[in-house]
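First, one chain by itself in structure tokens, the form predicted alone.
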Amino acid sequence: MKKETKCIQAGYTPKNGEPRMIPIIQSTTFKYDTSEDMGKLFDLEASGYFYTRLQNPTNDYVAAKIAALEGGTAAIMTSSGQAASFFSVFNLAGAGDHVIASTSIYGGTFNLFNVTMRKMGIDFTFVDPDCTDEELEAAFKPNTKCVFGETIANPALIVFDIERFAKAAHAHGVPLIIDNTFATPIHCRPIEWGADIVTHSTTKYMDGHDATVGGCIVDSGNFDWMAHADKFPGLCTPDDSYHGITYAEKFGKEGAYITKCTAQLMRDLGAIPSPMNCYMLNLGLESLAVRMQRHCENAQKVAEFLNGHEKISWVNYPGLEGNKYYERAKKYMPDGTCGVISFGVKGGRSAAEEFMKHLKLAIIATHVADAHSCVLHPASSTHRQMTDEELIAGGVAPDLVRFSVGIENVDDIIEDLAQALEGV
């Protein structure tokens, strides 16, 4: 099936007389006839459900759809994109380990890595996504467990060179994790370029309607954990907390990573989405392909309008010819990138804030990447915990305005921007 068809059909196939839409299994518990039957589930000898804190059928239907869209072998839903980012790394790295991450990642993810996970004893080295090969090579350490980047950085809109970082990671025997939230599998499938694990904040384009918070982790099934068993004892040695199972031996490359994530992290931390939220997310997924096309068409026209406006100092959008990442975007995302634009208003921070006050259609909101046009000044909101030096290193200028172009009529969006700029 093509990606547009997978948005509708993948993940759940009803049998004769069963509901066409995925059922909402709004239950915490599941009944079994004997203790032996349930014991097989706890021993991972049989598939099934016993407690929604670990797994739920509704959630798994949606996870299967996203895995199909990304070309992965297994996936797990999480309660938020932040939980997905945390689980994806923590499933591999613990106290005393080291992780390499791009400097240009979402501010919340940067804080998660640089502050919270450091407190857990995990060391992080942040590298410029455009660093030299020598600088990238120097970042690796003997205890490095993975490399993390974003397909399109939020909000810097830097396009990550997935293939290059994948080769470097694999040369050191570690997987590459890619946050593919902004591009979505409609416009980029990182696994095809060498990524091993893909994460999403499904709260954004996948949901698309400001309705549900959620996240997802997809495993490519390609990374050979046993070939690097000394680096990944959590996957390649018996898990005493789960009946002595060795995940990489029992579930192979295709299932070890997600099974461990479920049996360990979801069991202990419980960052599971509600079945109702996954049901609503699935409604968004069904229209993802058509919405992404509209987002990109609108964003291209808006970027061209802003690029020619006298009160705009700069525009950053990978779809604009002349953009630093235009050619790289064409390589990884030939059918379009995303609907998010960043730009600066002449006059700096104060002018940007004044411009935002005059907007009528676009709302000021921390959210991004959904059907409604919205705007944000990251330096005073999502990235306010970062210093000016960290902002600049992450590609987020203090005057940067992030504009998430919705799927309204593009003429109305441009008219709103034009009247707001008149007020500056």
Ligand SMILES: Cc1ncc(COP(=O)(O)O)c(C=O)c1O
Second form
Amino acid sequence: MKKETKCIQAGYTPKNGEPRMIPIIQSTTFKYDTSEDMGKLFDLEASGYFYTRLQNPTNDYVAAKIAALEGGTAAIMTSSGQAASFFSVFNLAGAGDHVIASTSIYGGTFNLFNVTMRKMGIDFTFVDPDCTDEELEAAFKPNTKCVFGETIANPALIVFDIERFAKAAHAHGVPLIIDNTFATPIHCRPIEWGADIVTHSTTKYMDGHDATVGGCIVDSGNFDWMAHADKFPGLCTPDDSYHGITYAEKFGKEGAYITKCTAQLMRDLGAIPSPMNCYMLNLGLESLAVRMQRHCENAQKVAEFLNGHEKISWVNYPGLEGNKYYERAKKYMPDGTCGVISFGVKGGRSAAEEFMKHLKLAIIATHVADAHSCVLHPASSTHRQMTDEELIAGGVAPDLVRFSVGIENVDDIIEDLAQALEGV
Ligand SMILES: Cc1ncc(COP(=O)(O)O)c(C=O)c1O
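Switching conditions: you have the form predicted alone, so give me the form predicted together with this ligand.
What follows is the entire complex, opening with the chain shown before.
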């Protein structure tokens, strides 16, 4: 199946007389005839469901669709993108371990790694995604357990060199994890470039309608845990908390990582999405391919309009010729990148603020990547306590406006921008 077909068909195939849409199994509990039947599930001897905190059929239909889209062998849904990022790393690294992450990742992920996971005893080294080979090499330590990057970084829109980082990670016997939220598998499939694990905030384009918060982790099934058994005892030695199972032995390369994530992390931390949310997410996934195409077409036209505008000082969009990441974006995302662009309004912080006041169609929101055009000026909202100097030091220009281009008619979006800029 092609990706457009997978959006509609993958993950769930109804049998004779069964509902066409994925059923919403809104049940915490599943009934069994004998204790032996249930015991087999607890021992992971049989597959099936016993309690929705660990697994639910509706969620699994959607996970299977996303796995198919990404070209992976197994996937798990989580209650948020944050939970997906956390689980993806925590499934491999614990106290005393070390992780390498790109400096250009979503701020929430950076905080999760740099503050919360450090408190758990995990050490992080952040590397510039455009660092030299020597700098990247120097970041690895004997206790490094994985490398983490973002296909298109939110909000910097830096395109990550997946192939290069995958090679470096593999040379050190560790997997590469890629947050593919902004590109989606419609525009980039990181596994084809060597990534081992892919994460998503499904809250963004995958849901696409401002309706549900969620996340997903997909395993490529390519990483050979047993070949690096000394680095990954959690996967390669018996789990005493789960009847002595050795995940990599019992479930192989294809299933070990996600099974461990379900059996340990979901069991203990419970960041499971509701079946209803997964059902709604699936509605979004069905139209993902057509929406992504429209998001990119619209964003391209908006970027070109802004690029030539006298009141705009700069435009950052990887689809724009001349952008620092244009060539890399063409390599990894030949059909388009994403619908998010950023730009500066001449006149700095106050001009940007003034411009935002005049917008009529694009709403002011902290969210990005859904059907509705929305806009954020970090200097007057999320970062308003910071001075211009502090903003610049933090990599956020005072005049920076982040614009998430929706799938409305692009003429209406451009008209709105034009009239708002006139007001400045
Ligand atoms: C790239 C990226 N990853 C992860 C997240 C976290 O996702 P969520 O808000 O669903 O927890 C976000 C949220 O904005 C994001 O943009």
